[in-house]
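Below you'll find only one chain, the form predicted on its own, shown as structure tokens.
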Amino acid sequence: MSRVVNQITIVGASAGGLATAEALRRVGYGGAITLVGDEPQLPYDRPPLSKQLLAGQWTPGQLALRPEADIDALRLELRLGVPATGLDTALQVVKLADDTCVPYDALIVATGVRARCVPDADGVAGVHTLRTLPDALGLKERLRPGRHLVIVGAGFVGAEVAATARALGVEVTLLESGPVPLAPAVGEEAGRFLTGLHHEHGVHIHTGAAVTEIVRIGGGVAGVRLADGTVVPADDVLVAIGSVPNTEWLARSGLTVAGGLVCDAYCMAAPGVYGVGDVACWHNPLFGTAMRVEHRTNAAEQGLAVARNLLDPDHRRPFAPVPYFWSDQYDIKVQAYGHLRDHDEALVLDADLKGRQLLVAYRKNDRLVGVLAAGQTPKTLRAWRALIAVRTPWAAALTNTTAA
């Protein structure tokens, strides 16, 4: 039996939450929608924080995901700047930090993630994370020619900030605990390609670098101490060691939380409760595994899927996308389709740093599950994506693409 839905509450006012609200209106929902967000700003875009905004190419006003008039047209009750603190699924209410409660007939959890930090770094001047607009503005003020930025963690956020900072004339040191930057996410060959790109632009990269302490003088940062006793001097330190899903407010809700809000293939966490965006760990039947994807495209697609499943549960469909992400570093756009983590093989089909060319295919068991590319044509990427979407066997995928 379908639930009667007259009040939908969306907790999380970033890309996933807004995409869900837009999709609900687009497919004909005319009831009340409350959008709750812990930041006071209207929904804004996060990928430019490490690039265009940090570089001074964009102003904060250019980050808005939609013009204010478009937000108004959605007829939302906005509760911005007030974090959710609890959820009572029996009473169907969300508890907020201002001691008010928001009722719901259906609930969308889109609270995203926050940056992970290192112990004892809170309140130290010059130590930064990068997740919010204030984070980016605070770091931007410090990036000036001749200063030294040490980045702890050489994942995509760290690598993008390194590229932006170098373009601003900042000396940059990247500290990576593993043997090859980005290898857990994209494999060693792609990681080495991107490492070479940073070396070419003058970034100092230390691998196998375990950070034991943020060194400070007075209340400000002075450097980073490594496990071997080495101290890397720093004017500023960016901690870019991953993220933590924002699920603490769900602690006594009865919902399953394990590396994110656990959802089924329809993105449902419980009857009438759905997950969207970075916080949602859902079962993707295309790859036969649970995944949590921290990329803008996924949040938008998932919001649309949830809106449709919520409003038409008798015809609901599994959310089974080919995930997509991109990363801009220097003059290269890196793009990837599929599920690259936990692959069994990463086959390099093209790697030319000078020519700015990279193409890597990823195998899991006997199947093509992903592709990563730089400098390739859109037609090439579309061909690989189509093969991933239809579960193409590995041998057949290589035959089809090399023949093409």
Second form
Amino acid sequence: MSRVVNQITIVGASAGGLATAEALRRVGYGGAITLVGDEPQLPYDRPPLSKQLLAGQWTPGQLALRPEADIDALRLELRLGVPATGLDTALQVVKLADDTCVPYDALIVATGVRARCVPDADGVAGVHTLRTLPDALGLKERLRPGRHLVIVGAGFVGAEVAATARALGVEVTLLESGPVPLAPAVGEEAGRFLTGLHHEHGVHIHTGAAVTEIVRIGGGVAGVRLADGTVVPADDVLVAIGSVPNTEWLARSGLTVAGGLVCDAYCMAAPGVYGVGDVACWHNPLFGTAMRVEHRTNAAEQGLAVARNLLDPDHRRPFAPVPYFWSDQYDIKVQAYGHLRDHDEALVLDADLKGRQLLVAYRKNDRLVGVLAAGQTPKTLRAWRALIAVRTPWAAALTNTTAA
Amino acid sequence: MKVSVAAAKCVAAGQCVLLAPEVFDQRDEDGVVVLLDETPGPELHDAVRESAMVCPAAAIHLAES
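Got the form predicted on its own; could you also share the form predicted in complex with its partner chain?
Every chain and every other molecule in the complex is listed next, the one we just looked at coming first.
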């Protein structure tokens, strides 16, 4: 059944929120749109924060997701710099930190995630996380040749910052609690390849390193203590141990929150309420599983899908994408399609560190579910993506691609 | 509609090629976008607009006439 929608409120003014607003206009919605965001800036892009911005190659102005004129053309009521603090789904209002309320006929939850931190690091000078523009500018200020940066957590953010910092002449130590950096995300084989890359560039890597304490002198950081008692000295510490979905404002809303806002295959959390981007945990029918994807391209694609489903509910379609991400580290671009987490097997088809080539296929049950690559042609990658998109059986995928 | 691309911003995600292969391609060596058709026909406009929207680098610019 269609609802009358004249006021759409989007909470979250980053890539997902903006994409939804754009898509609503593109699909022909002419009513009011209010865009609420906790950061004061116009929507900006986050992937360059750990790369071009940190490296000093780009200025903050170059992060703008759209020119101001394009934002103006969307005719948005902007409420930037004001976090949402509550939601009343019965009255259909969002409560904001300045004690005002924004009503809605339809609501988009696109509040994203924030960086997870360690408990005793609050207010200690030289301890950083990296999620926002001010975070990146603060870290950038401290990266000078010869200084020592300790990165806690060797996921993609940690690995990208390590690469950027090495290029700036910073001494880098990467601490990973597991046996292989990046393995939780991409498997041990790809993790070892990327570890080799960081070794080659002089990054000190400690695996099996459990951090027990941020060591401080006065109000500033002095190092990181590990479970075996070792202290790794540091001028700065970046804590890059993953993220936390921003769902606290939904606590008494009646919406289901469990590792993100729980949505169905149409990205709907409740009638008239949809989730978009990093915060949304939705059922992806292509892989037959719930997933929450913290990748840049997913935010835009999900915004588009939600706009269509919201405005034309009689013809709504499940959101069934092949997720995609990329990571730039040194002279390598790693690209991946599919759902790599929880795979049963990661099969290395090509791994040549000197030649900068990597190709890993991922199996879940008897199906090809993902591919991760570096140094392969776009055509090769697209062929793999196509196989994932049509649920190709593992055996057929390997025959198909090794013959190609 | 006139299409332009900022190759320096392109991150080689290839989303545009998936959506509008008649208009966009990628260089073999690094995956950076190649514009095949600056003035695509009306039947391609929706696909090109969607490409510009989902481009993760905001590297596709459209001048609508």
